[in-house]
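For reference, the chain that follows is the form predicted on its own, supplied as structure tokens.
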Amino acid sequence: MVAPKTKLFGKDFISTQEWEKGELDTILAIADQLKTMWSYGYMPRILDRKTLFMLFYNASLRTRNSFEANMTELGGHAHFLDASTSYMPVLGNESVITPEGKSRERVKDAAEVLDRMGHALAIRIFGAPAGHVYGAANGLIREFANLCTIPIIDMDCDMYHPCQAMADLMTIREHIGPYNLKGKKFVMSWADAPSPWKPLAVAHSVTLLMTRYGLDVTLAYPKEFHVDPKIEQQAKENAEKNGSEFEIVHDMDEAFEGADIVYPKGWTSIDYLPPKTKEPNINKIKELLEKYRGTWTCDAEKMKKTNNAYYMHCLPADVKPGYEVTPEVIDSPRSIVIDEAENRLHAQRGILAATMGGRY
């Protein structure tokens, strides 16, 4: 028997900003209910004999394992596709032959084939596989969405990481209470990192989602590491619509003052990536990272400025003095990073059940 098409069934999940708040509430409600069932050792086979294709252009630990575990527990199957076993699709009207002689087929061909073989397609791509061109990875995901009738799920690109943001919101609601978010100060902050290539996806998605759920959001970064201006404008509009505050500061100490939740994470500078530059300027980004080394680190002294804040991070974090976070913070009782990681499983279960299950 074919399940009837409903409001969320078949819907792409590329950015939470493209979903109504009520739809996101439905995802969270499903996730909460299934997490309770899971805790009792029971899981309904909502996705019996359904297939999720997972196209990975980048390596993964939490993302791959949470999606695979979910598909197994919900009665379906996840196909893991990577560069060593599959032709990696590329945009354009022609195939690409790499200098090593490897063939890369068109998105059009791959999309139309996978569309006939499975029930959803999840994609993870950012950085080098997209040529370090800001927006190119998200563009590839959206091209798949244009060509496929099955739902497309963004598992992390150069602009958005909606699955992580949903897991983060679920975690905050569990620790603070789903009806106690109003007026809580949430800080999304840039932090020192050794890699010049970290995408802005988490900062974008978390900022956008938290400004829709009543939290007072402070976005902090050095001016050279600003986020996409379009994201800032959307966050401002979200906050105005939902009666919360949104501010941007350029000092980590100032941002942490009185914070209830802090989320310090590194990201790259889009001013030195195409399309703003002809080529990725790695030397300039590294120069900027050294400029701020040690001044944008989440350590015990900065945490003292907060309101005994919870510490969050999507992981993997750069745990070392002078980088994203020190061991004493990430390993402290106020660190909820492992809860976040577990909730990747549960939040994504809600997404999969709604978009693939056809009953919500």
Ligand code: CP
Given for the second form:
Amino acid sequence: MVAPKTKLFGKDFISTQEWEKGELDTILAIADQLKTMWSYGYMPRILDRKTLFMLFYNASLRTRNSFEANMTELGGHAHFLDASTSYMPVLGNESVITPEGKSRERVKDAAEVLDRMGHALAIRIFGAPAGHVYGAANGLIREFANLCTIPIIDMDCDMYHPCQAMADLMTIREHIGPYNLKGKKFVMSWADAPSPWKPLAVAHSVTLLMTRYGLDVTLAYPKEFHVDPKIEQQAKENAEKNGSEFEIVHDMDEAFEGADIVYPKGWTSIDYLPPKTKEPNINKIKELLEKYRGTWTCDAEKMKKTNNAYYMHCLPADVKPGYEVTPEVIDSPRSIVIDEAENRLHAQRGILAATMGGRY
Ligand code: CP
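I have the form predicted on its own already, so could you send the form predicted in complex with ligand CP?
Next comes the full complex, and the chain you just saw is listed first.
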């Protein structure tokens, strides 16, 4: 594959929608090339002495470790910053002390300081650290992007998880073949989960990306758990532009019918979070989760409706009958969740190489 000539050095990676398809192809091509080298035990030090700052407002296993491992392998270093060791940046003109006595710092100051010291800044923020206000976490990331000259990478916010989506696309291409995606039925489905706070980021980013790569995407959710209408509109336009299908259904059984790939995952209801409501209405969201408990679970019966589909999940999954997935499905031979997790390493290597190190 010959990657088209584009200018990616220094470009923010917040939503794949802000990247041309040829630019995403370039990242995938770099990721594939470096993965092949990695499999033979070779890795060029293309980020020699470069620093990636990683600002984590939320916990992580895959994201933190894949970025850290990448920076080590590419010859640079990843700095881990979290609330226990740093003054976490907040939006606004004033720094504040939280009721628990923790110091905060203005985004403006943190952004300008880190911009002088490093070569890229990756940020994870969703849920409580952003007050459960839908869009606020993405807003903070975009404020960093406005203030910094170095590239900003979204490591999962309340709207997008672009690194996960790229790893998922890489995984699908490996299992189905990069030229065999056209006409394959991909289902992004809501699933029952115990937590009322899971962001919509994966559902949004995966839907946006798969509709650009030829897959026929079915988005499934109970009406109360609808996704952001702006994302649905973008997905519809992506599908029209790329000659694929995009449909929305409100029944998990119907969605799974004839599917080649299923991706069932829980997310919260943005109808019961600010700015739609004055305060986050946790009781209402919990009530809705109970209403659907056990009916939007990915179990062996649901998988029988598919075309022997691959099972995908970004992890961590709620593995329990009545929740996101049963053990027999996630541990089955059709489950490709560990491949997805490994590809976080490889896909992000493509992103880091292109935005921090390359001449692309
Ligand atoms: N999928 C994912 O982002 O995993 P972590 O929360 O462990 O980073």
